[in-house]
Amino acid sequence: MFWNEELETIKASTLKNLQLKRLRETIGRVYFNVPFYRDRFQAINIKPEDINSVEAISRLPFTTREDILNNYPTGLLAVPRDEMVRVHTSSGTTGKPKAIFFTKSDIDRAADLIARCLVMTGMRKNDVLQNMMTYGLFTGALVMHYGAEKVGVLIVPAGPGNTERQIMLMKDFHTTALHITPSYALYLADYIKTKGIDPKRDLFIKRAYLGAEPYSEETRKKIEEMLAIDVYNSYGLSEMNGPGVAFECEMKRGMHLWEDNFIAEIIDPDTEEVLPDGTKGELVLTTLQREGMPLIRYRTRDITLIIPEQCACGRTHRRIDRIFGRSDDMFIVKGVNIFPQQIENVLMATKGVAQNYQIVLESLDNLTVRVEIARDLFDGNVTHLVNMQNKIVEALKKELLVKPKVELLEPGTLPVSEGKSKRVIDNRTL
């Protein structure tokens, strides 16, 4: 089923023409209304009329998170301040956050994209969505809320945390879908198991939408198995309206990125060269329908690739693969580049590993992985623990090409995150 079949199955040539039309409108909007962009374009002698193809976007300069921070709070607005109806923020590297403004039309379009996403995964009006993301300055919870309202589902705006209450709400209102972070979903699944609750018998959940933090395919499989549900990967960021930028369909083989609203490029994060479809690199996005605060060639720092083949579901918008990590999340140990997701992949695929782990960096040569394992392995038999430790060390060494130190912990030892998890503890000194 489609939310907007005409747009979701649009012909490639028609989509390209629509993108060009909206791109030129967007370039004109920022050139004449945003001094920051006008100065950037004039510095390289480019005018709006010079952009005569979608590919010509590569001639334009990038926008970075530093640009948003440096123009805080209202320096990137393309319409008067009194036309804005909402502001969201995203974390920054200084004391000030990144401020993202929305007009009424911006909010409506963001909600419409979420409606597309939900219907694409099988959500219908008789469903009940328990929204367990943080309501507040971040976009995730509110944008999902508005989109679900468009579909007509019943929303339980639970927010994160208070797991006993979450389960009570699931039972009382017959929740069929969750919007939740991967780390809290793991904790919730384990909590339900320890309470002796059978998800199939005692709950009504059919699917979960995971976002707000990168996670591995192994983590998805673990959550699906523990809760007996379908888990769908979603992608978004505050700078691009929130969680509806890209979403998995029922095929669950990559996330459809809504190309009538965004132009996606993949670049080499070091050389800034545009890479072909199928090549892993940094995702760069340009808004095509943003009124209040359009962004041109925004460097997301998220590492992924564009899947070149058309999806079997019939939707023609290209898909991006899951987020492998962020360019600024990568760390180096003994000269080897490592992403946290590589470690998570190994841990979640290892039988006997529980739901929580931590990566501790002490120096350029020392990597420690602290991981909780099944409680029954702490049965007094030291051999069981040694075997498990060696198994994890060897699996990580094979994946990372670096031999880490591994500490085994009982379940509940590490702090539980009900929002975005903090997996990497960096104790290195410059």
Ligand code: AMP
Second form
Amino acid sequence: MFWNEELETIKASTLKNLQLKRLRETIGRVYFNVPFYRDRFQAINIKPEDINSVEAISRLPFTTREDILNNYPTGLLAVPRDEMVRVHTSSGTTGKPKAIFFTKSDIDRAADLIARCLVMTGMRKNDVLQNMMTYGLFTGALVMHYGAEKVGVLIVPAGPGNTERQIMLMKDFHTTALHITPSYALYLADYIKTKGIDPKRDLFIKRAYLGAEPYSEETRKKIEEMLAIDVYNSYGLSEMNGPGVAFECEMKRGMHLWEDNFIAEIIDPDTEEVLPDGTKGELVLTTLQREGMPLIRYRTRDITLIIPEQCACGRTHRRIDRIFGRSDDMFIVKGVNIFPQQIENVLMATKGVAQNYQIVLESLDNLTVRVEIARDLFDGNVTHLVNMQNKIVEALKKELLVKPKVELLEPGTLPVSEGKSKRVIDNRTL
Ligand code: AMP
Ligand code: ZN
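Switch from the form predicted alone to the form predicted in complex with adenosine monophosphate and give that structure.
In what comes next, the whole complex appears, and the chain from above leads the way.
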């Protein structure tokens, strides 16, 4: 079933025309209303009328996270501040956050995209969505909330944490779907297991939407098995509304990126050259319908690829692959490039590994992985622990080509974050 069949299955050529029309409108809007963009375009002698094909977008300069920060809070608005009805901020690491403003119709469009996403995974009016993302300045919970309300599902706005209460709500309100971070989902699944709750017998959950941070295919499988549900990948970022930018359909093979609302490009993060479909690189997004704060060629820093093939579900919007990592997440040990995702893949595929882990960087040559393992391995028999440790070291070495130090921990030792998890602890002093 579709939320908007006509738009979701739009013919490629019609979509292209629609994109061009909306791109030109957007360029005009920022050129005449946002001094930052006008200056940028004038500096390279580009006028709105020069953009006469979707491909011509590659002539325009990029917008970076620094550009948003430098224009904090209202420097990138394309309509008067009075037209704005909401502001969200995005998790900056230090100092001021990025502020993203929405007009009433921006909120409505964001909700509409979420409605497409939910319906495409089988959600219907009689479903119950427990929204376990953080409500507040973060887009994750509220944008999903408004979209779910459009579909007409019952929303349980639980927010994260207090797992005992979450389970009570799931039982009492017959929750059928969860919106949750992968790290909290792993914790929750383990908690449910240790409390002796049988998800099939005692709960009603059919599906979960996992996003806001990178996770591996192995993690998806683990959560699906532990909770006996379907897990769908949900991608978004505050700069582009939050969730609802790209979402998996029932095929669970890549996320449809709503191309009537965004133009997606993949670039080489170093040379900034546009790469063909199927090639891994940094995702760059341009808003096509944003009124309040349009962004042109925004560098997301997220590494993925555009899947070239058509999806069997009938939707024509191209899919992006799982986010492989953020270009700024990568670290170098002994001269080798490593993404945290590679470590997660190995850990989650290793039998006996529990839910939580941490990567600690002490120097340019040392990598320590601290990992929680199954309780029953701490049975007093040291051989069991040594074998497990060797197994993990070898598996990681094979994947990373660097031999890490591995510390085994009892479940519950590492902190569980309610929002986005912090997996990499960087203690290097460079
Ligand atoms: P925020 O703007 O604070 O919501 O953070 C957005 C960022 O979270 C994105 O740029 C991604 O790096 C990350 N993110 C969101 N959804 C996913 C996902 N499904 N898989 C991997 N990373 C994600
Ligand atoms: Zn599909």
